[in-house]
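One chain follows as structure tokens, the form predicted on its own.
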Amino acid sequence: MVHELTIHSMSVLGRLLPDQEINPALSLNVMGLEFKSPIGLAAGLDKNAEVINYMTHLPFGFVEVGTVTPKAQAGNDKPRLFRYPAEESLRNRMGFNNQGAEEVLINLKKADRRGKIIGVNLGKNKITQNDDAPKDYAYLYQKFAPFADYLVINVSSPNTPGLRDLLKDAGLRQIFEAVDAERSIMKRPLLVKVSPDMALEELSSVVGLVNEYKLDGIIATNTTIMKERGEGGISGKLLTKKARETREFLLKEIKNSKSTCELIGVGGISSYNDLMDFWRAGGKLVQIYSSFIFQGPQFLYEIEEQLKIDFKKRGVKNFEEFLHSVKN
């Protein structure tokens, strides 16, 4: 209920905000496309679309929807969304709840982007057999693809029974497949999300499979599985230690192959310390969730002003020659 009153009044209040600047020294080309911020906002809060006006007011750089299946689903029953206050974290059982791709892409069309990149994070119905989830992807992708500056899929949230079992060299190489045949009628920028709870040799295949389809990039990482904690996924601070060593894994895997796909980093990154970790390690690009939850817009301003110092400290003038900097 939280949430969706939430959603309500940041939809009303999109409507009315106006925009707000962000230093233009923090902008960016990934993927071919222009970021004005490295920071994002994760896929998961705004499920159906409804809130991009408000969001894009915001200093984030780029917004990403969904999850969006095919056909509307309730998802889990309540309660679905607990919190854990003290350790910044959550755990979310939702099951991809969502109004379905023609509702999500009604929203998504009426949106005030204010020149931000949108992402659209896809999903198969939970009612889809996994022989049947390439067909999901592919449908959704060719809708999404005319509308969307980029494209997520994810198949590696712990809430939908059996989905994570696509994450496997088969599974994804079907998805992949599939996918691709539309990707020959229009090109946009496509990415696969990945769990924290991968082995090495997993995460290892998901590199070849990417460079060997092409695909733009990786999103690390989905949430967490901690068993003692209750069923669903977790996010935040209880999940930064996995997600980090995930991506920095990821992120010499990428080196190594000679790839030229990019990691965007996401779970547990809740302080200008854990971006510096990304960043550091040889990422670029990061979206938040929880952190955004639990400290609310005041953390992207943070953010901003500490990579003004940085600048300043380094003798820097953009997000490319900081990005440098850091790495020597």
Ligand SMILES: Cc1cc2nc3c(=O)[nH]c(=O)nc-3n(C[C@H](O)[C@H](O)[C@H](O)COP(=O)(O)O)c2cc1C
The other form holds:
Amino acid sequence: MVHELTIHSMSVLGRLLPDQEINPALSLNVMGLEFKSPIGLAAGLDKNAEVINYMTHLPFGFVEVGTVTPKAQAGNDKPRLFRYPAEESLRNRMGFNNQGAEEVLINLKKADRRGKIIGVNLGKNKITQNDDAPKDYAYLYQKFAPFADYLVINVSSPNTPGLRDLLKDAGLRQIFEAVDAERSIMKRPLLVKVSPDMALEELSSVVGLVNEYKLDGIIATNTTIMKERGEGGISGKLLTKKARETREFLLKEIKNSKSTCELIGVGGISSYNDLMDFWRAGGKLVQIYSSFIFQGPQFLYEIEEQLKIDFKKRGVKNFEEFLHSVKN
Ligand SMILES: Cc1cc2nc3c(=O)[nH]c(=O)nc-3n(C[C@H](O)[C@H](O)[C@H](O)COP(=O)(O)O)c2cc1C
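If the one shown is the form predicted on its own, what is the structure of the form predicted together with the ligand?
Starting with the chain above, the whole complex follows.
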């Protein structure tokens, strides 16, 4: 109820609030898209594309909506979101609650994006058997590709039974194959979102498939399972180490395989230091969720301020030069 009220207020406010300026020096081109800032909002906060107007008035460079499934679904019973304030972490067992592709598409079409990049995160319905999952993803791709700047195949949520099995080679290959047929009709940047609980061989195999099917990128990571805390996926500071290790492994694999795919970093990024870790390792775009819940838009203002100071210190004029300087 509180969540619904917040979404409603943000949706009303979103129509009234002016754009918050972003320092033009932070813009960057990735996957052929022009991002006004490397910091974006991760999937799951605006599941139904209801508050794009609000989120894009903030200094985010991009906003990912969804996860959207073909048909509307209620998700798991409440309570399904738990907070650990002292640890700046969350545990959720939402289960892809969303209004379904038709409704989300209506919302997406009428949203004011304020020139920001909008990604759409795609998931299968709970009632869809894994064997039929490729059809769900292909359907969602063809439905959303004309209206999204990029799309994400999400098979890494811990809250849909059996979903993560699709991260294994055979399952993912079938999904990529089905979506590939749609991509030959309409090409949009396509990424796959992975879990921090995958074995290293599984991560390598995802990079191999991403290269084979010429996907544009990987998003790492989704939430992690910590059985001792209870059901669901953990995000925020409790996830930082695991997500960082997953990202660093993937960045190496991408480099070693001479791949041109991008890695969008997400998971436990809650300070300028966390961002620097990612940029030093070779990443560019970042998403946040939990740190936005705990620190609010203030976190975005602080990052911008820190970057301004750092640009001056390093004598760099734009984000490209900045990335180059942190790696040397
Ligand atoms: C309440 C909640 C709901 C989420 N829902 C989704 C979702 O629908 N799809 C998705 O890909 N990720 C979802 N996520 C995962 C986030 O996008 C992100 O990958 C994860 O929270 C790690 O980032 P963080 O540590 O910055 O929160 C959700 C996370 C939370 C906390």
